[in-house]
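Next up is one chain by itself, shown in structure tokens, the form predicted alone.
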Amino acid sequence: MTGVSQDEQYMRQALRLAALGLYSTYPNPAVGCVFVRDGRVIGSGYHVAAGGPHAEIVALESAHGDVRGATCYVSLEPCSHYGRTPPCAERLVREGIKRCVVACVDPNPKVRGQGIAMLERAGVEVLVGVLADKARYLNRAFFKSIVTGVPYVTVKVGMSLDARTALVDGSSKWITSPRSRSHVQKLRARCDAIITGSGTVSADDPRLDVRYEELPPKVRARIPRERIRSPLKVVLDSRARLDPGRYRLFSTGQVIWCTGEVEGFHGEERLSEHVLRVGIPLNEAGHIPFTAVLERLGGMGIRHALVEAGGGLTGSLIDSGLADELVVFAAPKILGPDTRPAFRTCNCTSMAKAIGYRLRKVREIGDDVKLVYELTRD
């Protein structure tokens, strides 16, 4: 393969490597790198964790001999500033690479084009934009949080074919298959926070943790247990109806219990080593404004928030345009019209005003189907 197709071939390798870092690089982006000389890969690697070597350095250290005259394929612009590690662009210049193919520019103001400029000033040929859409999508949470200051929001829904999530009596175990639930564990492991509502906690008593043994076998084969982190758990409970001592979610991991400023409670209070209660002013409808929750999480550096909640919270997020992504696990079951809907949204007054999503991925998981939709903003 020659020309652009060859560049795409090696960039795909870099992106596959980058994806392995999605479980552990927070708050950094996931980046992969491949060095090629004379049509042969001579070094490759990915960024594993913040504070550790970046992808370019890992790939350099794995190279068979030096990389002078080689082409560097990297899924995100090499950094140009001193942080916890020295600038990768400067190191690439010293190593004498001839060419650098970059998938996309880093949106971080500390970098944003400066790494590319550093390479070009040193005489390195730079090509930007190879598989840029795939690279941006891989780090979509990093991109959004850097640019807007609030997390990227993924809403997970497990439902029947007629878009129902529970029977009339509230029974919901299990609509989807064990394999689908294993993929939910993977989704959780890639996020920084999991958000739910008080109704889901009282009905299901979920743990909302990541259980390593339930992750897909391919993930466990590539990612050791110590790299899998436990996301922050966030519970929206506008009237403070929950008793933290009764529910499993509050007993492990770090939890933010958002209760609204009710019963004279304001500010925040540390209830235990696990639980922080936070008072957020309610809106006119008596609910905790989700925008306020996102702003607080953004201030904490949270980049990717996963919502696992009932039809009410899910519907309000869709209505407000705050659900950046829907991940739907659809099971081949019909529950009927009187059961609980997956989305309780407002009626749309015209097709032109309908909130639109575009299909990003489709995957068969046994008899279930996983559908990933991305919010369209045009």
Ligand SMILES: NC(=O)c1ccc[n+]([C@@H]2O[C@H](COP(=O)([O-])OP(=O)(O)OC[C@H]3O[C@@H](n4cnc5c(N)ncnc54)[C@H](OP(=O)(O)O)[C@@H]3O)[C@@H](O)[C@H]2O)c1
Contents of the next structure:
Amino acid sequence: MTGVSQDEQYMRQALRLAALGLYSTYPNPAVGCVFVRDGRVIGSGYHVAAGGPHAEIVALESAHGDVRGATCYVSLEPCSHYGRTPPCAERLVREGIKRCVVACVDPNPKVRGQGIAMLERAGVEVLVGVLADKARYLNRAFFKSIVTGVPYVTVKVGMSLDARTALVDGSSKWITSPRSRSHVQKLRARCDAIITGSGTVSADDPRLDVRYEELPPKVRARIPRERIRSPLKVVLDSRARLDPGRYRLFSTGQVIWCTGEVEGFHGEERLSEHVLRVGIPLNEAGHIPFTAVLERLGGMGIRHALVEAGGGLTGSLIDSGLADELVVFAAPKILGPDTRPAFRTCNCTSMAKAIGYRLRKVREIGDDVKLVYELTRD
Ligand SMILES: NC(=O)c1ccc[n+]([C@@H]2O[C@H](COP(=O)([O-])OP(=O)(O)OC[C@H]3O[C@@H](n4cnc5c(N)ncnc54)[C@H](OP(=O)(O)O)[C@@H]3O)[C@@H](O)[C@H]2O)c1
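Output the structure of the form predicted together with this ligand; the preceding block shows the form predicted alone.
Whole complex next, starting from this chain.
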């Protein structure tokens, strides 16, 4: 086996560990770490929660504090600053590691290359960029939000093969299978906020919470219940048509009810322990502008927003170029041309102008297919 493929093999292991942190490290990135000496893994671990030890320290403890002469594989550059914990780069130097393989540089302005520089200055051999694309993808929400201040937006769509989400009478339960829906629970558990529209709330009265017992069994086997968070719920209701007392989602967790500045309502008002109403000036189309919502969420520190809405909101979000990722669950059903479309976007006038997405992942879930697409920005 060549050196490079061995590096990839251990980095893959670090990335698999990092992924376990995606449910609980907010607002920190998910990071995994593996120590290898004489061709043997001597310690491994991942960052679980902000304020707790970083991946390198968890892995060091699992190696019983002895990593002298080892290679450290870490999925994100070791930190170089005093935050809630002391700098990991300094600790790695002190523990006498020989080599450090880093998947990608930490875009956090407080680190951005300084952890790597610290290691190199101390004579540690550093290799950067092993499985960098996979590492950046894992922390795509952290990367986008720390650089732009705006959350990464994932749009989830459960649809038929002909891209329909509901029948003519509006009934939509259920197009996709229970297994696909349990993957939706997993998406929810990994994000910080769920955005929906007034149409979905009035049609389906969804709860939009994370139900531990509905998560995929593999997730439940690895992630204890207490680590699963409930994302903030955000409802876009331009004309304030919904009555929060009538719908289930307003009675649990934290909800931001975004309405237009209608009927003299301005600013914000706490309506109950669960609901904050926020007035946002409407755009020319008479809707709540997504940019204003995303800026507000970014200002609250939200890194990853999941949109679960109907064709109306989903369509205009895609049109506005703000849907960073589409996660489509396609069921092998045909519902017909008069049923509700999954994407009520504007009509594209030339192929060259079509909004483009790149296929990132395909996964069979029983008879359904899960497709993950990333927005192409060129
Ligand atoms: N299959 C799935 O994955 C899935 C997921 C969720 C929902 N659904 C289905 O979708 C159906 C509801 O679809 P829908 O299109 O009526 O509802 P929707 O997309 O949830 O909400 C659309 C409404 O959101 C409001 N809105 C606020 N800001 C907006 C903006 N910037 N752009 C566009 N709309 C904005 C608009 O009403 P106002 O401007 O008046 O507020 C609009 O009518 C239901 O049958 C539900 O079952 C399917």
